[in-house]
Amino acid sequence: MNLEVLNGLLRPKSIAVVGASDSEGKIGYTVVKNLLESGYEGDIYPINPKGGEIQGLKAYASVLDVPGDIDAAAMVVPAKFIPDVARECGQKGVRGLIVIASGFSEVGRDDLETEVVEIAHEFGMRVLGPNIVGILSNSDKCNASFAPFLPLEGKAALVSQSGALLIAMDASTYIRRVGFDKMISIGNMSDVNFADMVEWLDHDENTDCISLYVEGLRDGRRFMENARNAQKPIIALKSGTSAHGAAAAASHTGSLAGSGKIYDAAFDQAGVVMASNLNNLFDRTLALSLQPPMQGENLLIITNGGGVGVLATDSAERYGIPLHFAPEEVQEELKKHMPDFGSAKNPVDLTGMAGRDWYQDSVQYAFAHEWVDGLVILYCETAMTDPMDIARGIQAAVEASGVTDKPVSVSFVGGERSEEAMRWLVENGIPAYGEPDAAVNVIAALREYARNEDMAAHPFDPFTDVDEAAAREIIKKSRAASERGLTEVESKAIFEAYGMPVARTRLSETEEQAVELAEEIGYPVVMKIVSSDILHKSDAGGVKVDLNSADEVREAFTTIISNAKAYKEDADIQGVAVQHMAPWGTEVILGSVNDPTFGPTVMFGLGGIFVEILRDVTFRIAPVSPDQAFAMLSDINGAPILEGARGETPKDRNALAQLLSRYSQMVCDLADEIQETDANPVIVYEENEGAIIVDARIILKKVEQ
């Protein structure tokens, strides 16, 4: 990406407003007015066919008439005129187009949008929008938008897909006291998208934290790569998380893979911290822009009220940072700063008698102690204390501790004096909130940020003992037979080509062939219908288990064929699979979908009723390293079953992680062919005993005619 071109677009030293107006109420009037009132120091060129003067500035009939250079053109003329104006901008040497105008893909005019981008690229320009509010930048004194004013100054940057929401958040910055250097509307993302913005803002010296409001991504994998490489924290609020494509999904995984689950997985892998709502986006942005990540697990809470301490304890548990009692040496020191009826465990209750000195001394000691990884300080306003005095004591203690690599957050519960004290703390670099829950939540965000960075530090190293060519040959033969759903035998052969352990399975077309295969494989065996028209074999009565003799095999063959025909009279039946019956163990499921945004995506969960009813699954964007795969095993609620809960022997999670990592490579290598897959069930045995795929399904992509 050419950052210099984006600099011209997003930090322009000169701006043309195409469609500028002297008539109040028009967007062309508002954009010029906002540029003037924001103190913009670059050249402003109003463009209007009538020429003359607009708001005291000389107007030009065309950008081609402007005597000086133009970095960016803010375009507010009707959509139908944008292509012609874009071409003139290209001829003039403009770097970027800020297309505020609407009437493009959001109303079905994709063709018009594509035309504008093609013209822009022909001249080396980039396009922001269309259908946007514009650009707001405090450091550039630039309000090139129809938002009413620049946001409260700060070190964060917000990129929003929703223009209306950006305007609302702009005003909220003054109420919430959360500062932003930049707010940028991205609209339809016809050209410049979130991946571009993350890369550009990561190089922007005025941005310490990148906040995103996301409705959808255009290039999910490039976004992940840029976010993973970013040196600054990124926080995202994702809307529109309802399931997509579930109605047409043919596999378990397809029906479970709602877009929200996959976006969550992608953002985690990319090191992006998620926000749950708008308030949470503000809260977490404030903390991430002011504080370092929390590298360890030990959170200490210091309070003057038992009630807020209990609330904060509940919040810590809820957000994944359960509290531990402080070491004895820490408790002994903290007891010096509280009455006998106080508590030095965790939360540390200094009691309602605590004034500035107790707070300051406790915070300074605790924050510097090696056991403490993060600190939450709570204060309930009392008649005996001045909130501002407490705030100054906290700030002095944090500064005197000399600690710069641990996070701290504060919550004051009280009235106007407490509100004033919290504003002062924020101005002095310490995030402060009116709710204890929020103060704990932002520390959790800082912990999430550190953990996501750890996850991104385990790159995937491809397995070399795989036979991609053999897998593609199987797919080629299936394509030749006009099949999208591979048979179980074909699917397992592809899994085997990638070094995954599968239960030995062969296809029989007659009773006698089934008997021969059963005796070759060894009893007991399982028999299953093989038909691309019958995906869920059990529903069709197409599965028989624990068969131990030739007579049982013959009877099972006849029954399975009869049941399948009764289930679907016109089903294309290839035969009956004869499979070694794997010993009993713990059932899990592996799955994949080829997501339209992120491409190959793998799923893991417990098998059987756990996936059918509880839907207890987790996702990752493929490929995943064995270390990342191992982490997936702990993501599900049923993880203790694999870890060996209640006296059970731990299961072979290392074998399962290796299997899942190989599986992720398979779906990536064959992404041009595969749409969905399931390995269900996979039987995992006790530690060092391995795992085996019992049933498998691969569904190919539709071939475009």
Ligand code: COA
Contents of the next structure:
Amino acid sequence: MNLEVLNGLLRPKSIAVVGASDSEGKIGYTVVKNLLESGYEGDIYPINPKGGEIQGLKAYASVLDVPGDIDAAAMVVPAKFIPDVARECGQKGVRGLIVIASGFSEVGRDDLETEVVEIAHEFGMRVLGPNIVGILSNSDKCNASFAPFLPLEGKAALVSQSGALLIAMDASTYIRRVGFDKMISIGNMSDVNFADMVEWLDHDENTDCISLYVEGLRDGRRFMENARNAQKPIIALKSGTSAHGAAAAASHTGSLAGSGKIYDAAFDQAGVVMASNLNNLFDRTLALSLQPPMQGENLLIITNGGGVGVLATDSAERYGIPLHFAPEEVQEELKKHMPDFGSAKNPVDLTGMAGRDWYQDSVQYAFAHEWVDGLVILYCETAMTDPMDIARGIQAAVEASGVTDKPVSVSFVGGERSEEAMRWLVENGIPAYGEPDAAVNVIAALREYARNEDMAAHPFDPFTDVDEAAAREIIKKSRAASERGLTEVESKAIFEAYGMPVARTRLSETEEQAVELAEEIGYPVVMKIVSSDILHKSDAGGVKVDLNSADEVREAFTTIISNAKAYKEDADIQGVAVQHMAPWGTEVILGSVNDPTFGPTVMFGLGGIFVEILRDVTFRIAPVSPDQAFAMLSDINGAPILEGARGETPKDRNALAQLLSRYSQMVCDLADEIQETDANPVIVYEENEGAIIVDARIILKKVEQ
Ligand code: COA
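Next block: the form predicted together with the ligand, after the form predicted on its own:
Shown next: the complete complex, the earlier chain at its head.
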């Protein structure tokens, strides 16, 4: 990406406002007024066919008449005029178009949008929008938008797909005291998208934390790559997480792949921290822009009130950083800064007697201690203490500790004096919240950030003992033979080509052939109908298990065929599969979908009711290394079943991790062919005894006509 061109668009030294107006109430009026009021120091060129003067500035009939260079053009003329003015901008040498106007793909005018981007690219320009509010930047004193004013100054940057939300957040920065340097509206993302913004903001000297409001991504893989490479924390609030596309899914996995789950996985893997709602986006942005990540698990809470201490303890558990007691030596030292009836455990309760000194001494000692990875300081306003005094004590202690690589957050519960003290703390670099839960939640965000960074660091090393050519050959033959898609036998052969253990399955067309195969595979066997017209084999009476002799196999063959015909008279029956009957173990499901935004993904969950009713599954964007796959196994609620809970023996999680990793390679290598897959069930045995795919389906992509 050319960062220079984006600099011209997003930090312009001169701006033309195309559609500038002197009529109050028009957006073309507001944008000029905002540029003037924000103190913009670059050149402003109002463009209006009438020429003359607009708000005291000389106006030009066309950008082509402007004497100086123009970096960016804010477009506030109706959509239908934009292609023509874009071309003029190109001829003028403008570097970027800020297309505020609506009336493009959001109302079905994709053609107009494409035309504008094509014109822009012809001249080497980039396009922000269309359908946006504009751009706001404190460091450039630039409000090139129709949002009323620049946000509260700070070091975060917001990129928002929703314009209205950006305007609302802009105003609320002053209430919430969360400072932003930039707010950028990206609307329809016809050209500049989140991937570009993350890369550009990562290089922006005035941004310390990148905050995103996302409805949907374009170019998911590039976004992930740029986010993973970014040196700055990124936080995203994702809306629209309902299960899109689920109804159309052909596989089990497809129906479980609501966009929410795949987005969660992609953000995790890219090291992006999630926010759960707007409040949370503000809270977490504040902490991520002021504090370093939390590198270990040990959170210490210091409080003057038992109640808020317990509330914060509950929150810590809820957000995945449960409290542990500090080592004896830490407790002994802390006891020196509290009365006898205090508690040096965790939370450390200094009691309602605590004044500035106790806070200051205990915070300074604890923050510097190597056992402590992060600190939450709570304070309930009391009649004997001045909140500002406590705040100053906390800040002095943090500074005196010399620690800069651990996070701290604060919650003061009280009235106006507490609010004022918290404002002071934030101005001095310490995030502070009126709600203890929020103070803990943001530390969890800093922990998630560190963990995600670790996870993103696992490279995928492809398996070399796989036979991609053999897999492709099976697909090619099947496509040539018919439109019916891959059978179970063919699907399993592809899994085998990727070195995955599969219950041996062969296709028989006659009773005698079935017996021969059963003898070759070894008893007991399972037999199943193979017909692309019958997806639910058991419902059709098309499955017989635990067959131990030639006679049983013959009888099963006849019964299965007649049941299938009774179930669907004109079913196209390819035969009956004879399969080795895997011994009983724990059932799990593996699967994949080729997601429109992120490409191939893999899924893991426990089988049976866990997947059917509880939908207890987890996704990753493929490929995943065996280490990442192993971590996936702990993601689901049912993880203790595999880990060996309540007298159960631990299951072979290493074998599952290997299987998942190979699976992920298969769906990536064959991404041009495979749409969805299910391996269901996969049976996993005790530790060191492996896992085996018992049933599998691969659904191919439709061939484009
Ligand atoms: N070059 C320069 N100026 C031109 C022009 C051209 N080719 N063609 C027209 N103009 C002038 C007009 O004469 C007018 O100036 P005037 O007030 O002096 O007459 C000005 O540009 C604006 O044009 P107008 O036709 O009055 O449009 P408008 O102000 O009613 O609406 C938009 C223009 C872009 C604001 C409107 O079409 C729109 O898209 N609104 C939605 C914006 C939005 O919500 N964005 C997304 C937020 S999330």
